[in-house]
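Here we start with a single chain on its own, the form predicted alone, put down as structure tokens.
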Amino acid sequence: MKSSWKIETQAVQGSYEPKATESRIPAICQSTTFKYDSADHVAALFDLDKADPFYTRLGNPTTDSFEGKVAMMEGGVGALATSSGQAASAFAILNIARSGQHVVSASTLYGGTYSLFANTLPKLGVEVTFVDPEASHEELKKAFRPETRCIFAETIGNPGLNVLDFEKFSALANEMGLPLIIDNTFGTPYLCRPFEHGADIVVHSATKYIDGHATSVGGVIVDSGRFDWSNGKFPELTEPDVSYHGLRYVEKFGPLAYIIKARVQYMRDLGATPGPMNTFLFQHGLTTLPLRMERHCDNALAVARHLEKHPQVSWVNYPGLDSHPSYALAQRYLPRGASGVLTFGIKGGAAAGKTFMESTKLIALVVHVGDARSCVLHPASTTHRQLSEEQQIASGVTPDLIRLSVGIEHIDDILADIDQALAACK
């Protein structure tokens, strides 16, 4: 029945089903450990015979809960939490590529997550070949190699804010008989539910929207549980696993052998636990999503439509606008609004984006996006601050660059904020 609710439901009331005399919500299980009657149920655990909590590093009832909601609101199989965005990006491609092996991925990322490809991941063997998500299907292919082992994009770049042509890239993915990861953290299951345009596997960065209140860092993994694992590349999904006495994972838990896989895997030996406040924290924030989504994408657009007719700002960028070159993506795509992040530049460069940034008193200048509260960023300055221009550029990060994460306040008074700061600048 629940898959069935509509999503606005889910957010509320999915995963958790409290019997009688039970909480109504999910409780907070600040516990590391559990206990048992019997070493042979403590063995099942260990021997994946059995998916009750043993270990809160690898799993938590407060956690579990969490899981199976937002698993549920994006139309997935099941999740696993992590304990940054950071550290689901990289379960999510470590789990199928190793040393010698190779990702191909849209140039348009968060700073952050390009560092991670384009650093750390060579260090580890993992090769990262960026590419213009503009590009052509033709033009795209000539990134691969024998040894590409899946896609990485963003469905709207963080803060190019181009919007993802799905079509284009799951049929790539199909093509290559490759799994298309998406990273979803500004489009939300609310607005966009990748899986159901060809993704095949999706992470959110869940401190920003998911959280929607500047409380926890937090990250999740979602597997739509569709991708063919024994096509013949993906041989740890298919041959024995010797931690676990030969285990094959496709063989043994089907359509869930990718995040489960990833958990005992990855969680177990490198250990990016969320903690269960932070996990107890997320589920709030899902209940409310929804609600929050809307206000986010309408006041973002009132915000982006009042900057295009401001005399000082030099220009607006936003996929809500009829004027931007994913209108029609976004239109396809994210039907319900576009999200509440937008860029701008102000003329007179970099010093008056400065001045800006300085003289807004509602709008905080702080290292965050996706909070209730309207915040604002000079990327180049600060999230890409350790990229080189080009990277920048390529990433769709400009010098004169701001970011501006609208959040749920009236929209009056973040329009007189804006134009006060704005005055400021002059």
Ligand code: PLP
The other form holds:
Amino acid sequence: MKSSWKIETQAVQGSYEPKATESRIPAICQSTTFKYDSADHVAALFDLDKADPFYTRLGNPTTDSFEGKVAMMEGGVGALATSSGQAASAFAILNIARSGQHVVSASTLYGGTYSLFANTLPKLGVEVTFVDPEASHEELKKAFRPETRCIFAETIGNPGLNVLDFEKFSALANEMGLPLIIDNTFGTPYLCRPFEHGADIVVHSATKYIDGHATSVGGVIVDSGRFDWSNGKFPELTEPDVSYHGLRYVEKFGPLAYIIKARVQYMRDLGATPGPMNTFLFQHGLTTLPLRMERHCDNALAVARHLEKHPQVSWVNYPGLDSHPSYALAQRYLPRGASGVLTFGIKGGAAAGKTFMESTKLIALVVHVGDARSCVLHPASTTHRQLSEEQQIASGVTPDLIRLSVGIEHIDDILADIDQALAACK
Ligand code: PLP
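What would the structure be for the form predicted together with this ligand, given that what you showed me was the form predicted alone?
Shown next: the complete complex, the earlier chain at its head.
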């Protein structure tokens, strides 16, 4: 059984099984549409009685092989690939929260997600209350309303790098009868297993470690298949859908109800579809994800330890350091390593930070993380610049914070580049 394979094997061999003479790896099926012999076959597709591909906005064999592999690696029942991580987060929420409803989210989020929640979802009538993930269970409970429909948080906050207390958040979600949606982009299916810690839905920016080579923007939603949508709060999943001849998702699709609804309603109507070339690259990226993550984690820990001892560095934030406030949570939820991103402050503040970023040679100044190549960024002046200073602080960004995404190059070369860039800041 493939589902009992170790994740390293699933990453390499999962979800695609070629027959004799078929291509060894999933082919790039660069086609908008597919041919049929009978009108009845096409009608069955439109009635969702068959799952064959019929139009690439709704499904494509290459995309299928990516979705199957990532679902298997996360331990879910199904997945939906999207054209970006942003689309994955937006669809994951809109699939269950409509105008007049409400979401509770950890405040420690990627800047784009924060902006989606603070500005765009409210324009669509979905309000979001941000909570401090370190708050107590009792404090967190105060954020909930009768119309709340889900809880959202990142495994490792970007760029605050706080590790989520899954036990606290999943207990809260259970108590409220709501799904817990986790952005596992920094966690990756290899380092963190949100479904084993009570999450119901996982989203990823596949752009990051899943791709791993900075080739493509994309996202994915994975469904654990475990949430009980018939608890009375989610009539859109249990009552007839007029846009599908009165189809009831839970009745027809059981544990796949949520992920099929996201595909046939939201992907059909809003169309944030990834191209087959990109999903080919994502499934290709997954093949080496476990190996790459091991090296990312080893290198990031070595860089964090090096910076911690450096006289020009005022602080280092990496959950793999035993001095980190999230260290115990990282040991529990990220036992294989605390991923490849760390942040630090240089003595000399924002000005020294700017000099540092302009002085690295191997480490490139790019708006990205999760690439095999090391990269550096100053979030306050870039990814989080649209947020107010107050919002920046709430999402974990201080003015002097420098974010390093440590790549998989040889550690000696990474450390030498950091040292020469720090020397330039003196
Ligand atoms: N979630 C996290 C944690 C991210 O870091 C990002 C992007 O940096 C996103 C979501 C959004 O993903 P994308 O850029 O693929 O839309």
